[in-house]
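Take a look at this single chain in structure tokens; it is the form predicted on its own.
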Amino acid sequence: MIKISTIVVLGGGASGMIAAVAAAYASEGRINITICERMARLGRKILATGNGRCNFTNVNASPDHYFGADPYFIKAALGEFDVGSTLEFFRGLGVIPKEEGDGKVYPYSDQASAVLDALRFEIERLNINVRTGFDVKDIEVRKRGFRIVSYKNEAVCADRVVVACGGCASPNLGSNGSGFKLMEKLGHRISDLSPALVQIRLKADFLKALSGIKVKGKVGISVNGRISHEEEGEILFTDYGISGPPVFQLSAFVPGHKNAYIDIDFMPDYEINDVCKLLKQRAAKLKHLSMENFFNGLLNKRVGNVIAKCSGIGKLSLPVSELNDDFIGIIAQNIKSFKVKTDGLNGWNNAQVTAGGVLTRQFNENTMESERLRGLYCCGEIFDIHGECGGYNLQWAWSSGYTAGKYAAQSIAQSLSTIEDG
């Protein structure tokens, strides 16, 4: 058989695998189809999700979970692929799901390298070339197709470019932000970047006492006194500040102010007057203790002596017995709202994903392809698209790779039709 056409995938992390396998998929063999990849070996990214178990999709997904100028541009990709289609396909090359607590889905062998090998066996089954330690210098546009060219001066010609570069989280996994580079170049707006689902920096000079603690509790951005955003769940104070799945969803929140705070709720489940009543109690119950054990079974302990000298308490060593009413409700004001200036995120290499990218609205969200040049396609993180912890980012990357691909092959097929027609 004679393939007289090219598609030419950048990247070959999640998005840029599952596009090129659905374009072959779609043109049953009939077109070339070549993975150029920056690093020495595909998907290396995926090897690091989920702790190393690799959370490759979410049963929640929908476009409630996700930011952007315009997240509802995900609604046709994920009906195109949608969880179920992720799951059926991951079967077929032999990866068994489960399911877990907010509805993650991880292999059953509990291995990343389990998705990443299953992509990569269906990659070489499927006869998709794939160029390693390519590293796209420039997308020429010609008069049919376009040409690739590398720092190495290689060059690859296509009909067709699916651009899944990724955006600048985790550079040392394969993403660098020259995806963003080359498609400025082509004439398409970039929203400003920022690492998301990363750490957040604290100033404040209690984090040395606090590292390596682990709490569960509601913490939320406020800015000008407000709360704008909120998660809850486990919190691990670190010694630049914290860490956590609930501190990862805020994340994109933080930059752009420059006098957001983060807002710690210890107490959850209790409002503040219960929280008062009940430092009242354990003030009269033991008061033959000092203020250096008063937090003994209500809260950890380091944390609630951080507490007590935030609320005007000099010295541990103050009996209980002397705690009065404006002592107690200082203390309980700060078990419920503890306010810690924020100095900024952890950066680029600790972020599992970039807030911000290629401005969607450029393009056809049915088929992924550029509204201002044709046979230009993107997918996964370059775009200004990126989801909640727990899968979402993955299934985003499955199902806009999955559109691009076909969509891609497609339009080839279209192409060739006419041609023949006339």
Ligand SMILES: Cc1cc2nc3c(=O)[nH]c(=O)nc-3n(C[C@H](O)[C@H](O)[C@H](O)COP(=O)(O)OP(=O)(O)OC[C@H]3O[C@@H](n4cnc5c(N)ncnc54)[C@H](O)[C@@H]3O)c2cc1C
The other form holds:
Amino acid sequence: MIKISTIVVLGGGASGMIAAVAAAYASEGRINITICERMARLGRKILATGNGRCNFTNVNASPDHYFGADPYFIKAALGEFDVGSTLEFFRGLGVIPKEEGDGKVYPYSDQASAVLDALRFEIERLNINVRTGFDVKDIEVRKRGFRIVSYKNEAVCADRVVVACGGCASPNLGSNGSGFKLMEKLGHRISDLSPALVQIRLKADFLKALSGIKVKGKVGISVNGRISHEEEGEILFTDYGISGPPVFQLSAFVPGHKNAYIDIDFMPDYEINDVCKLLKQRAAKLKHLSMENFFNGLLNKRVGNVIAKCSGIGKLSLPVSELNDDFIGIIAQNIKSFKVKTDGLNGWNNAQVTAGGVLTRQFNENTMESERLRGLYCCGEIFDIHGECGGYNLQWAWSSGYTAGKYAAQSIAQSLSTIEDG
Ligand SMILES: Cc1cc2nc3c(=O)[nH]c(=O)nc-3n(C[C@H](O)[C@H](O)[C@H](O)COP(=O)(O)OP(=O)(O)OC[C@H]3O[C@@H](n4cnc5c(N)ncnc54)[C@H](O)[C@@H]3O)c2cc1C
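Could the form predicted in complex with the named molecule be given as well, to go with the form predicted on its own?
And the full complex, kicking off with our chain again.
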């Protein structure tokens, strides 16, 4: 069969790979499909996802779990290729899904490589051309279609282009923000960009003492004494601040607030009065101990010691018998609301996703095609859309990528039938 038309997908990450596959399905082999990827291999980022296990979707995916100027833009694509279709698609490629807490879905083998390999094998089966080491420098608009040029001056022509270059997060895995420059040059507006789903840096001298500790608790962002957002889960202390799923979720709310504090509740199952009562009972029973061991069995020991010090206990050798009600009140307050000033966020190198991106209002939500430049499609993280931690970002990559690939192929089929009819 002579293939007379070409779709070129720029970026071979999650959204680009599925876009190419969807285009191949929709064109039934009649269209040439090429993926241009700047790295030496496809899908490097997928291998790093979910701590190497790839949390590839979430059964609760809906616009409520996404951020951006217009999170409802995703609704149509999420309907076109929903969580059920995603699970069916990967199941069809041999990846058996396993659902864990909060609707997170992983491959049953617990290996991110399973997801990447399944996509790679399907790309191979469908005879999709893959050009790795092809770092796209420019997209030239031609009378008929596009010419894509690399930094090494290689060129490839296309009737339709799908831009799936990702954002700026974790540039060592491929996405270095170059997609934004390409889109800007083609007349598209990009909103402010900032790292999201990233660790929060703190200003505190006790960080070294807590570094490496994981605790379950509730963490909030407080500005001018008011907590604006809260998340519960496992908090990891590091020598620069805090990390962990609830912290990643909150990171989107830190930029822009110079006076933001994190506010940790180390005992979210207890009201402050109950914590006070409990501490008083312990103080009465454990008189023979020093403060260093007062929290044993209640809080992580190192956390307990930091709370004691921050509550004004000068020396941890102080006998518990010397604790008075005032100190107990302050300690209870610190256990329930431990405030530490934030010091910004870790940067792009540590971020999982990009907040901000190509403004969605310039695109058709049903097809992912640009309203400003016909024949140009976008998908994935390059858009001003990012999701919560928990499989939502990959689901957006699958849904938007599938939609862009399918409709890019269909629009070629439509234009060909118009020519034949004419
Ligand atoms: C450490 C980490 C863990 C994560 N864990 C999860 C998780 O468990 N679940 C979840 O849902 N999400 C997770 N994410 C987020 C998720 O991986 C991304 O949102 C998703 O991969 C975005 O897909 P994408 O195709 O839009 O972009 P990317 O996956 O970033 O792919 C873009 C591709 O385009 C290529 N490219 C860029 N510019 C050019 C150019 N000029 N020319 C040619 N090629 C180019 C890049 O090399 C890259 O391969 C994680 C992210 C990170 C960094």
